[in-house]
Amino acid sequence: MRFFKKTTWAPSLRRLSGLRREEKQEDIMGLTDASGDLAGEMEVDAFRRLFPLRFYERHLLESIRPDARPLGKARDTTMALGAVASADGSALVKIGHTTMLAAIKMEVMTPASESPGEGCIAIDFHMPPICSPLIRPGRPAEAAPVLSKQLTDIILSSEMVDLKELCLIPGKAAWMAYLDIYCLDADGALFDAALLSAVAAFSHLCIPAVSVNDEGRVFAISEEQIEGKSLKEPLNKGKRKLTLSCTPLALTCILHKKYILADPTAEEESIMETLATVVLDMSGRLVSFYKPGGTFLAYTSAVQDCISLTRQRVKELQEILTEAIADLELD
């Protein structure tokens, strides 16, 4: 009789197979989570875009936004003062994609009769559109003459330019300011936007030097002219620094049922429609609270809310500005 002995590749193969039939499943189920991983981003973005109010008040129950800020957070923001190399003041500012290039360039002008002893500022505000694919080539914005008069009504009821500084002559000269304000990117919050990159534009304006022609006729001068004493005594010597006696700043607010969201994006302003800005300065005066309009009523209590997230914001702003001013000065 022959005896065999028992052999032990058999087992060896079959934990082998077990494991190959483990990666697999595996490698299976790593492709089904990426798979589910993208079809669930997929679903979220379809939701989002089927269902905007619904998404965005799932998150506001847990008292964060889709860009994961804060209620009551504004969006980064960032200064440059002197971006127009040509221009006598300039700023560019970006709040969050929201971004801003403001402009001022002086003119001497006769004074209105009106006013013999104070000179004068003009604001434009422009929307091309290269700032939102809602604008058109050919079309003017219908937001662009809106916040020009809002910017206007701003910067002159607060005071923030003392217009006699302005004046070169009683009631023959003064400084016309054509301040020009450009919206590259409009995400939201547009007039925050642009009155903070007006005042910047201001604290970074250097008045020309200036002199009278044989004529009477004023006329801007160089540095150049002023140490040849070429001419006749400037009415300035050299280059001068505007002062502002107000520095108005603002905040914009999403009235929401019991919410309250800071510094909307467009896409927060399309979707929950109901905005107030608040106007304040940099001691905390109130200067403007405006409301245009909505679907929701602005009590007291939100009022006072917004106005108190104002406040917080205005100091961010405010350190903001000075740090631009500071490295403008060591630059």
The other form holds:
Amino acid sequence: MRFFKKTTWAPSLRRLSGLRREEKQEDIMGLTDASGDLAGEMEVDAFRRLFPLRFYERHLLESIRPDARPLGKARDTTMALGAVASADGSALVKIGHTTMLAAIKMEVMTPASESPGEGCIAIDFHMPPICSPLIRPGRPAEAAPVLSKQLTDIILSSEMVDLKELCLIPGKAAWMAYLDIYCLDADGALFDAALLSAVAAFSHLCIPAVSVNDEGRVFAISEEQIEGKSLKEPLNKGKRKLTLSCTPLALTCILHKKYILADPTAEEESIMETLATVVLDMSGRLVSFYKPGGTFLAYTSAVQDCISLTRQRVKELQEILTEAIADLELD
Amino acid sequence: MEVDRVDGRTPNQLRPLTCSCNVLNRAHGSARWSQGDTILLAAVYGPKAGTRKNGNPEKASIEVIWKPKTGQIGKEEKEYEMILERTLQSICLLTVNPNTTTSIILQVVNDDGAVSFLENYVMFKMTYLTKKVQLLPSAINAASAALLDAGIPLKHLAVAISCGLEESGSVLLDPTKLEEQKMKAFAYLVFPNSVASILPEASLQVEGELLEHGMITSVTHGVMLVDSYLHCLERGRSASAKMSDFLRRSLQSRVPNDLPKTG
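Switch over from the form predicted on its own to the form predicted in complex with its partner chain, please.
First the chain shown before, then all remaining chains and molecules of the complex.
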């Protein structure tokens, strides 16, 4: 049995929501008088566990969330490119506590006959048991194949990567990029973090230099061979980085009564189940509006509000991405 | 701008719909839904005792099993199951029968004709993405008709419609598989069914919009402009009103003293 800390209502709420003590005292008095239940006498943690929806609604009335974020604000986002040294491209992205590690490995393969001038991307999303106490080893998470498919659809339909750039020798050799995304900590808004990590990994991707040997087979050559005697000219000398056009970026929102909460945590997602994920690309086009059911219906005003929140978020994310790429180039 | 469609429909016209209930005699509820050549069979078993693993015992839980026409169950099927589960959870009254599980099984009988072998790259890419996605709206319609047949307590029905967006920006309702392959984007939208009420319309409104204009589910594929999406929503709403009328006509004509099959 968990022992709750003996805390009184006022200082805990101040700690949780970061407001000044005097303001909060007044608000608590107002709230407890209005609801008139045993909230005033109960400890905060207990109330949070026993009546989670009421706990959140109390905060929503003040247009704030328990972690002191305004309703439309996303959590702090950090990005580290090149987190996996052995991969051709990788990125570690953290949105609040949600952590995603994306890595790309390139392999040469024969292109399909229907599209001889193009390469291929295979995307897989994994949720190992480390990410959440709800996921047990041996039983794959229910969310993993769904997210995997969603990511594949978005990345391919947004045409962020021009598959023609992945071609080496038309009809004979092309790159297959295996993108693997691992969720290391699942604290809500998994899709947003996963998509951001995929985009960051593609930005970091450095295609390995390859050359053709006498039998016509393509093989990888290391950096020393290029700089050295260069018996074999690298096949793709100039084209080592992909040009990314219209990168898609996402924001997940929760719709609850008339409130819209951007970038939910896992706790918020489990209590208020109506989620809507909006994916916009850099030019403002809608790549996806994904709302899989949910108790609350989305009216036109809610749809437009979600889209405008996503626009702001896309601007923030673009800045973070360009900053991370610039930092990398400085190294 | 009028666009000529292959089967001669206008842009706002839906394919011929048929819905027959009570087609399986073992299932507690069943429905066979066909929209043009897309045919789906839905069966409902429930409520059964006990909730699913890690389910909330204070509410009923819904379980969806999707059986494709051919092939093994993969990520696509899991995604449909998840979308259907969440959509149907929002239309059922979950607190009426707590700690129970209702299973809905969907079997794809026909998915709109054969896919011809495509010559150019764009079509190949689109078939990868759209292999079976156009089944989703029909599946939702079939499932809600089957839930009705089983007598599961519902708030309202879910009416699903698919809207395709052409290169020119015009919206085509209920595209066939062939039409979908040529389109650059499409959206599947689910709305609640329209309300036939004697009360004046103003009293049925929520924040100035009718209850049936709220969208339950939206799944989009392909890139589109925000305005095009909003346009799709508008057309989807008017189409859902037509579909609601069809559902009302076909389901209300059932004999009222049908014996219940549970218990």
